[in-house]
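For reference, the chain that follows is the form predicted alone, supplied as structure tokens.
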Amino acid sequence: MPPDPADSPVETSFGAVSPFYDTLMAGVPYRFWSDYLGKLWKKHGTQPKSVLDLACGTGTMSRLLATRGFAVTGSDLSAGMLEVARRKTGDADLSIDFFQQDAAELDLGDLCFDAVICLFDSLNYILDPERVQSAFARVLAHLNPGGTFLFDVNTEYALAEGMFNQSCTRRDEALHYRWRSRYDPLTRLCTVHMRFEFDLGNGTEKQIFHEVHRQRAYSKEDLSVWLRAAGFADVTLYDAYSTDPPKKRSDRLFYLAVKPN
């Protein structure tokens, strides 16, 4: 049985890896993801002007959306990730406010947005179902009437099939890693042990560090019910990167929920 998540401090996720996160995510097609958001917004007849990037990480998507004309605010739990986000935004001469916030306790005062996004399976990291429900309620409170909440999650199929079993040992890469995961169907928790090795560039020294990440699998039924219970309407699910409904072997799903007018 995996250890209780409460026994592991928050720093085990996105702590030591924060300075290397952008290197780790270098292959992610952020522009493709941004285009996909626009496609779904258009499909639902909405054209948001202000966007909250919830669990924004190092702010790469926040920056991209800002360069495309959106008024963007970012929020993340990790101080290390936000430090990188603020530095990158300053270097790019963009105006984005970043806040250190727990999604389940999101409180940005009177700030409201036309859209809230939460990408890259960030909600899977909330291991307590009650806190997911709290996050939904807090997102609703920060949306303008008619605003949209768009997020993605890894499915149980993805977590059970070992999607986190990955490694990179290429000689031309400065950051090497080896990840091994274990999924427990009883708790619906996936525990991922991550080992990283960063070449310091002098040919001999390497920085080695470890992180333990945990994600919880949530069913389509539960998430849909909780969204509606929070006050959302018109909850729609999509097989990732398409406008197709979920499939039996979908490994990632996108949800779009609307706050009533």
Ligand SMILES: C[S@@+](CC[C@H](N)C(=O)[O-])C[C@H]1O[C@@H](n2cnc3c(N)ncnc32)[C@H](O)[C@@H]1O
Contents of the next structure:
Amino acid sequence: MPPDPADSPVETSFGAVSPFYDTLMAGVPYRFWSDYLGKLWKKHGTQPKSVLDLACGTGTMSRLLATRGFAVTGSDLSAGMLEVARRKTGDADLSIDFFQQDAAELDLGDLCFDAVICLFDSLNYILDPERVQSAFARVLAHLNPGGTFLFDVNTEYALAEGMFNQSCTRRDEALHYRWRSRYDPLTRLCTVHMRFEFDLGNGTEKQIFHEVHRQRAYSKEDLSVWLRAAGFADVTLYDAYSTDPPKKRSDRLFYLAVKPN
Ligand SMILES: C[S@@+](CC[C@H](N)C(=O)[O-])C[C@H]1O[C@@H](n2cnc3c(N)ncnc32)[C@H](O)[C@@H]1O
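Show the same protein again, this time as the form predicted together with the named molecule rather than the form predicted alone.
Full complex below, order starting with the chain above.
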């Protein structure tokens, strides 16, 4: 879907879309997800008090966890996403520090946490396997002994099946979008061309913008080996939002890895 020359130039991921991200995610059950995190922590016998929300995006989960009494810190690569996150937590009068950092080079000084979370396939956005390994090492460095790293990824099955082929053209919605994806099994890269149209509310004008998102599919074997190589123990995988092991057709997997005491 090549961009219309009259449209704004194509941006890479999480730029122009940042102010609209929460509208796009309106149907996402963050509350249910936070319950799920609690369930997995409990299952693994841990009760974290401090949490780093890595690749926190617009900070919806950060905010939810903070309202539940966790001491939360957030970090993300995108300045636009963090701007929204800071505004939202300011409005809610919550104290959450947000840092703009690449997960692969995470450096929060001597800050350490009981738990690090990285949700909603953020890790798939790191396209270079060495940088994923580097992110694992940086997470380990910021965990307290016994601390847990909990993250989810889109599986190769999900990316190959075209889960990013989505559109919304409902008349009663101000934000319309059309996404088309292509998965290359050789490189394991999924490229998603996204076109957005936002109705500016005066009946005629629209803001049109594009983003290109790229995700890489990582195998269970690679991620598990890399977690252990980084120094994690007790790596457990779950079919998303359940406590079942991965299935052949799991579209999302959760990984829970523990930093040894
Ligand atoms: C799908 S969004 C998920 C955001 C949030 N975790 C949520 O659940 O709504 C992916 C996020 O990953 C961030 N991201 C992508 N690559 C990153 C990297 N190398 N380091 C840190 N954040 C990254 C993006 O900026 C974006 O906010």
